[in-house]
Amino acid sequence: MSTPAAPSSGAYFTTVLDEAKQRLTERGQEVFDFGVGDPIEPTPEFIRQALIQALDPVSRYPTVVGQPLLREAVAGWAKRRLGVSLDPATEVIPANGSKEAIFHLPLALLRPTDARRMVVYPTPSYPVYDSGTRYAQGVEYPVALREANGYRLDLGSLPDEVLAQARIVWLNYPHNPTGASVDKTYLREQIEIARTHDILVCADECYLDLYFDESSPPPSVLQVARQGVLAFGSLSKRSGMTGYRSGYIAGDPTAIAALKRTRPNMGVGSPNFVQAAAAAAWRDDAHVAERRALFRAKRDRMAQFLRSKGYEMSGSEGAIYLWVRVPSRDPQSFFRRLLEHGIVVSPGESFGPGGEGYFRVALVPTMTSIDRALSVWDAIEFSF
């Protein structure tokens, strides 16, 4: 059984994992999929019903700016969750999930002839920051994150010549893949530095409502500033709507206006029935609390097992992931042994430089499946 490793240029890491799972399935092996962050819990019934009830007899093109009820629902959530008052008309625009929005942002804001077209982003990280930059012919500047400083991207540590060339910086907290979180002080410091150098701060906040400590919800950049800031949110994991492809971009009115001009060229208007379902999801907080409790239970079960076996975890404060150090000097051998027993995890290097020596556990399987997986894992003999 070959081991999934970092994908080559142009190959998305989830495709590599899918191929590995397919090979396991073909040989009749039960698969315990902790690799791809695609939760299997059902989408809440009220969200599905909202979509069904919004199916019109006549199908019409949706607009990129979206329906007022969706933008108002996002603004309502921001007021309840963040204490922030967003103008639905000028500071919110819907997206087909955060992946689409993140990928297209550099295409919308950068030009190959621009003197400043550098994009600063963390690594390890969501691979779309890199691919979106490259497709827009931007200049990539990955910043390696380290466990020692809590996986924080510190603009103040970058050379002056980099800050002078940078046009966009991506922040992502709770962080994928490490699950690390930050506080408002950190966000304020980064925004102040970015403002000094006229850098647009783009915050991937798709895991903002998924955290393990109920007493300490992660902050949003929108709680610190809106000028020079864009926040990207998603219903995929928050509401179990990965297949619906629905999210938002919110923040700086000037940047939002630029997106309203460019995004129609990309054809990214969400179907009206999806917008109706999304509006229902953003208006409700109870189902999100239930999902947090479920992920917390999975996290506690996995963390208890891993610690009992001597594994070292770091980050792992939010999102739906655990970030674990590989307990071997031969990571490929370690991943191969897990795969031989049907256990799929994501090698850290799949998320870019800095991920070497770690692996990500996505809290996706049911509790019953997790218990079966851990029973299998517990019996594996490793040669280290």
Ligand SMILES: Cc1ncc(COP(=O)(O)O)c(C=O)c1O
The other form holds:
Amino acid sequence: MSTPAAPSSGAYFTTVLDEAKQRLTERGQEVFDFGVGDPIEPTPEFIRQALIQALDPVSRYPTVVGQPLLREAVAGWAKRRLGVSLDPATEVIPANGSKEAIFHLPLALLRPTDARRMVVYPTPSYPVYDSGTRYAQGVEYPVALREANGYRLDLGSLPDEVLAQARIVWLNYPHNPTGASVDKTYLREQIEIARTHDILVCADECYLDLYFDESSPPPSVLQVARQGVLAFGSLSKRSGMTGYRSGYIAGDPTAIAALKRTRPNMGVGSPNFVQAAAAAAWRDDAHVAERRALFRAKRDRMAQFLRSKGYEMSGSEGAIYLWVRVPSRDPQSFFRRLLEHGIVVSPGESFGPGGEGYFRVALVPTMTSIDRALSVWDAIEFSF
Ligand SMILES: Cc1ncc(COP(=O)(O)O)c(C=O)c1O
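I would like to compare: after the form predicted on its own, may I see the structure of the form predicted together with this ligand?
Now the complete complex, all chains and molecules, led by this one.
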């Protein structure tokens, strides 16, 4: 058997960044960490209280299908946010964060002996579409996204042989790392092509509630179809709950039924107290609007600085990221120079081929820290 377990570029890169940050901290230098997308704003008090209230004296194994209260809360959110009626019994299951759900999906649905086991996914991207495919012995088919077409993965541009072999396509909008968003027409086109070729559309929508233009919330695949479609949602960034590990998988009842059969093998039942906190979070929209406003303010501050210095941005419509062109033919020395001053950003290539020549800014530091970082950045002399 081949070994699919080599670390992905993304996982490797996180380690490199951690080491660089550690060295800076040891030198007593302030670190401005725009690298890792793990926000530092507190989890709202009512969510923490919901978890505490749900701590039963007796601890039993949670189930993979989860508690009705959580599935109903997700369905309630989908109704309010998307105008979509999900059946909480057959069309929604909880996940321990969207990462495990994404990683396990090919393992749950593909067999190494299947003739058709290709997985199509974007690059640059979140690295887990790739690693999940490899661990499941699927066949990887990364599709390079381009600034010129708005970082859209277009199934219509793929050769017929690829569409004939593909079982799963991953879409991710708002997109990590570019922050690009799409409209419903695009999603409809992709879902129609996928349906023609019997490809399951898996939409990683973990940033769906985080967008910078309040007048145009990004669409979900669930607003276009239910059959042949799975949406993956997350509370991590939406509700400041990265440490809780909570998300959902929603959509095609046949695929959900298959996941209910396979996921119990994977030990991914979400603890009941986390489910209670998650239900409280999905029931509330006010805290999400507050977080959006906060990220928007950080985006405005960063974008204003970058533009004033002549940096070019693209995508950058949602999630918690800005995607910026490296203003130099020597990206490594550019990143090194920033790092010497304690400023950590993510080189585009760490998200896979196609990311070269760009860097990602995660809007993670506080506004005060951003202001300090920008005055440091402003004073750096680059030799280009
Ligand atoms: C595109 C994308 N998908 C999924 C995840 C996983 O998020 P979580 O497992 O916290 O829900 C992340 C995390 O950064 C991400 O950027």
